[in-house]
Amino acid sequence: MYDYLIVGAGLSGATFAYEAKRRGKSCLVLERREHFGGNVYCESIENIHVHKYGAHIFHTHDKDVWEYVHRFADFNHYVNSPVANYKGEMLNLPFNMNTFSKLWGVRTPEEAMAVIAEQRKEITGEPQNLEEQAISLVGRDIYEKLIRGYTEKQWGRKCTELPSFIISRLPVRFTYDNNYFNDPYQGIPIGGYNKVIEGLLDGIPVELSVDFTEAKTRELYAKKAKRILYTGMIDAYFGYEFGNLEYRSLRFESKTLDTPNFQGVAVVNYTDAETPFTRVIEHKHFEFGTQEKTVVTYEYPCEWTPGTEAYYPVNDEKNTALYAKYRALAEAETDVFFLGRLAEYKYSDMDDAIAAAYLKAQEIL
């Protein structure tokens, strides 16, 4: 019998079992993909290391973090620096002085602040929902060309119906600095995120296609272990006795090109809201690969429905309310660990879910 049954093989999981290995708990790990890693999971097409589950970029401005994931992998330099596309006008990401002077023709970061202090008057009071919220940090302007259409496809829903604290704040900076990140730790594992996850679950036997919320699977494989962490959907888990929690997801088409430079950065942002794709990815970027051709990926938000991926769990009144419910089931549950972004109902940058997987250790091991 296992120590532990771990069931996911993402960052999450992967990084429990290695910390369970390390103080000699035996583990058993199951993946309901074909593949382990998660979203963090490349494929190799034309010598490129294709991010098959969207744009990951490593940032950090946790300094053990940084060390533990270089116990695996090396890192290069890359550094964040998205473009928006407008209606064929481009313009940096973050909101930066580049931008600003794009957009006004001003110069120095005085004229832009006034810019911006004059459009924000528009909203008075308390913002109710997130046209108001971002016109009110931001003006009329860089909500028009930079959010709007952006954020009404992401969520499927008008930003007037979205609630103002999705985005509590937004990075703007009086500087000529094209960074998207604050945090000092930034870059690409050098031969692609497996790497790490190989590194991770060195020695640990995984099992893949395995999905554990399916009845007789769970029977079968809950006998093998004493005590379980679970990764996956709590929904899912509870058999949906409460209903479904609402997920937004991803559609991903991608393309080999015979160019050796599609767009000349790794992310573009399409920000207009006639085109139905959100980002247009080209891979080799960020590895600043010089292959003869590239590898292209458009990435279109749709509804989670089930059979499809969950990315981003939809954390208005309703949802929070219903995983209210299910936290309480978890919460009773002995000897069954809940941790990550589908078990926790939250979304987490990949530094966050490795130092909570990293402290879930701590705490129970």
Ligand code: UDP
Contents of the next structure:
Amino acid sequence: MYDYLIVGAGLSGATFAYEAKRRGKSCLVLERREHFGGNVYCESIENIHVHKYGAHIFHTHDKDVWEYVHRFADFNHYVNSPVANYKGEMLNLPFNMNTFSKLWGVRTPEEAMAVIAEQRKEITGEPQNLEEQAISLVGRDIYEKLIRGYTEKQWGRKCTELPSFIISRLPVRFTYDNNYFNDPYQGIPIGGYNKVIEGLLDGIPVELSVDFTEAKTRELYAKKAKRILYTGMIDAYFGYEFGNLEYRSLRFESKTLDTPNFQGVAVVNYTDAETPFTRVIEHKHFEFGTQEKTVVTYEYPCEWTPGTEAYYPVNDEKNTALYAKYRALAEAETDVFFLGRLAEYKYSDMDDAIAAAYLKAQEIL
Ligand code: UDP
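I've shown you the form predicted alone. Could you give me the structure of the form predicted together with uridine-5'-diphosphate?
After this comes the whole thing, all chains and molecules, with the earlier chain placed first.
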């Protein structure tokens, strides 16, 4: 009999497992996919770590989390500086003096602020949706070229129907600084993300290709432990009793190209509405790769359907209410705990996932 059955070998499950083991608890980890690591899993192609489930760039403001991940790997000095391609026009992200100067020919922060101040006049009163929020933050030009198309492709909904918090991740800076993140710590693990997961799961039994939500499997494994830490989809745990929670999904198309450098940067965002993909990732640039070939991945956003991978929770009113119903069921469970993006129906960055798993371990172990 194990102390814990941990369902899901992603960052949340693996961190919890590590903490449980450290505290002398025995654990068995089950993973539905045929590999561990959840969405941070990388596949090695042409000696390049290919981020199989989309670009993952580690960044945090939390020194404890930064030190924590260093137990498992050193981190390189990668700084995320994506470039937007709007109908062939290359503009720096996040929105900063490089962007403003290229767009409007301005040279100083004062000149850039004056342009934005003029353009934001069209919004009077409190912004009511993502469109209004974006225009009041950076003006109409940037909204049209860098936000509208990308966001509507990503979410499959009009910007006027989306909540403004979605873009609160994006900094606006009046300095010539292309760093996408404001966090003081950033980098990619040297040796790849798999190394971090391997470190977290070291010495812990993991069974791959086991879907705990299948009735028979569940019956068999639930008996094997005193408590369960579940990181899968919360609605699946309860047999979709109130219906499906909705997600946005992504489809990835990867190619190996016979060139050492395809786009000169790891991430190019295609911000127009017509190009069907949102991003092209050239994986080698995350690690300053000098391989002869390169691997690129085109990222196509799509609606999630059961059986495909769920990426972004759709935290609109309908889904938030539905989640609350599942949450109430989860709270009524004894000796079953729910953790992570899918179980808590909440998008989270890697550092938040690790911190939350650590806290959960502290709370219940
Ligand atoms: N966004 C945008 N233009 C861009 C990049 C991002 O308008 O070129 C907006 C978009 O609404 C997106 C949000 O910012 O959903 C967060 O984007 P980010 O790339 O940070 O999210 P990720 O998918 O990488 O977690």
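Residue numbers count along the first chain shown, from 1. Keep in mind that what you see is a predicted model, and the values were worked out from it rather than measured. Take the two forms, find the largest set of C-alpha atoms that superpose within 1.5 Å, and that set is the rigid core.
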Exercise. Would you say Ile167 moves between the two forms, meaning its CA shifts by 2 Å or more once the core is fitted?
Worked result: yes
